[in-house]
Structures are given as structure tokens and as C-alpha cells.
Amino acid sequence: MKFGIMVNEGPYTHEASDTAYLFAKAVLEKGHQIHRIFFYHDGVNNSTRLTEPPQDDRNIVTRWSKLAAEHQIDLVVCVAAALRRGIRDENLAEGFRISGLGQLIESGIQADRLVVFGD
């Protein structure tokens, strides 16, 4: 099965971002595919390299990119919701990506399932 992601909350604010990555990866280990995902509103602050995390706690952002590394998955932020919050091209973190909403209906229209985390 191929699965597409839609990502709304943050990375610290809600655990919609933690059971999204992890919803990714359980997908991954049983053998689907997943086409992308698309981060949205605050979901768009997964993507930034500016996020400095406590030691002691997960760095969200690079779970994200190391995952689309190692299984060449597409990460898509909304390009609006990005630029309200200052998210631009030069500080995106690895992997990531800025592009419309676009590709979020292709992602819906790809997929046999798109899953959405978060409001």
C-alpha cells in the first residue's frame, strides 16, 4: 500500500509530529511505501535547521531528514505556511523541501491512503 502524510502541528507543541514519524516508520517496516509527505501550518516548523533541541531530547527535525534519506521519501513544506512563519529555502534542514499546495492534492491522488496528524 502507498500512504501520503500530511503533518499540522509543530514538533514541541503536540505529538502529532511524534505519531506521525513513527506511524512513518511502522509503515516503512511492514513494507508499504509511503509517496510524501507534506508538511502544513505549524507542521511546516518540522522542517527547519534553526531548531536547537536540549541534549537530552529527540532533535524531531533530524529524525525527519534521516528518515527521507534513508528511504527517499519526499518532504514537502507549504510554501505559505512556511514564509508566515519565516521558513525559507535557506533554513530548511536536510531533505526537505518548499513547494505548493499542489502537491499535496498529487500526494492525495498518488496514494491509496493519506493519513493526517494533527488539526
Given for the second form:
Amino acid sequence: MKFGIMVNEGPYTHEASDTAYLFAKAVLEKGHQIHRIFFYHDGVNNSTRLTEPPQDDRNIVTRWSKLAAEHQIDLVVCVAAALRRGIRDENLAEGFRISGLGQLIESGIQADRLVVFGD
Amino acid sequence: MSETTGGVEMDEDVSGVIKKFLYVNRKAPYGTIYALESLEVVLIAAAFDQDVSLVFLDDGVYQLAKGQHTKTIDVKNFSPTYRALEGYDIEKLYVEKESLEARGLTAEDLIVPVTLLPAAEMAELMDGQDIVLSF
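What would the structure be for the form predicted in complex with the partner chain, given that what you showed me was the form predicted on its own?
Full assembly next; the chain just shown is listed first.
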């Protein structure tokens, strides 16, 4: 099955990013595909490479980058939501790209399931 | 990037497929950004010619309340935009009856015409969708 994923909350403050990541891993382990993960609202903060958590904590941002590289997943950050929150191409982590909300709708159309993580 | 389609070139992959999209608005219009950014998704999505419905429940019913004055909190009053949805061919607006009544509101207090649905029928509406985006 082909999945699209939407992440709507910021990392660390909220568990949604963690749950989405663990869900994505489980989906891939079961042999399904994820063609795109779309970051919206404060979820865009998952994409900044300026993130520097303490050493004994998980690095949510690099975790996404690694997953995307290993499984060719398109990590898309909403441009309007990103600019509002100071996320730009210059501080984008590996594997992420900034684009429009149309990418979310397209994901809904192309995927068999679109799963939303957030409040 | 294309302005109207939010960065998507309309190619064969997308054109021709029509899915049922439901946007569920559950939060008050101000206090958090969910309502405003949900509306931004709805407006962009209109360019994709999908079958779109909007639901308002819980504090989300306040998004449609008449007489919003936001000057003193220095935030834009975006409620007039809901009136413009008709021009985007988005005409299926549903409000959960229980949510509205619990807040002492009636359909006359809302800025746009809506269909009132009891919670049980709301569940049926959601069940019949392909995509449910909840804000």
C-alpha cells in the first residue's frame, strides 16, 4: 500500500513527530511504501538543520533525513508555514525541500492512505 | 512553483482522479493558528477539482460565528474568507448540531449557510470520505 503522511506539530514539544516517525518505520518494515511526508503548521520545525538536541536525546531532524535517504521519501515543507516560522532553504536539513500545499493535496490523491499526525 | 496549485504541475498523475476530501475544523479561530492554516489548505485545494466538504465541530463552530472583532488582539479577522468559498465551488459546509447548541449558537449566528448534522450523521459523512484532514 502507498502511504502519505502529514506532520502538524513541532518536534520535542509534542509527540506527533515521534509517532509519525515510528509509524513510518513500521509501514516500511511491513513492505509498504511512503511516497511523501508533508510538514505543516509547527511541523515545519522538523526540517531545520539548526536543531541541536542534547547528546543523550534523539535527533528528530536527522532521523527524518536518514529515513528519507534510505527509502527515497520526499520530505516536503509547506512554504507559507515555513516562512512564517523562519524556515528557509538556507537552514533546511538534508532531504527536505520547501514547496506548496498542492503537494499535500497531490499526496492525498496519489496515496492509498493519507495519515495525519497532530492535535 | 505554481501559485494556484501550490507547487504542483498538474500532470496525468493527478488530473482526472477525483477523491472525496473532508476538512474537519475543530479549533477556535484565534488562540492557535490551526483554523487559519486549515483555510489556506482549503483554498489551495480548490484548484485541484476534488470533491470537497468542510465540517465544523467542537470550538471549530466559532470559526463561522458572525461579528468577529480582532483588532484588539492584533490578528487579522479572516472570517469573511468563508463567504468567498462559494466562489471556489466549495459549497458543502456542515456544522455539528450538538457543538453549536452546546455553545448557545444557532445557524442564524453563522456568517454562511450550513447544513446542521447530528453527531451520529457526522460519523456517516466521515465514513464516506477518501481523505479526512483534521485541524
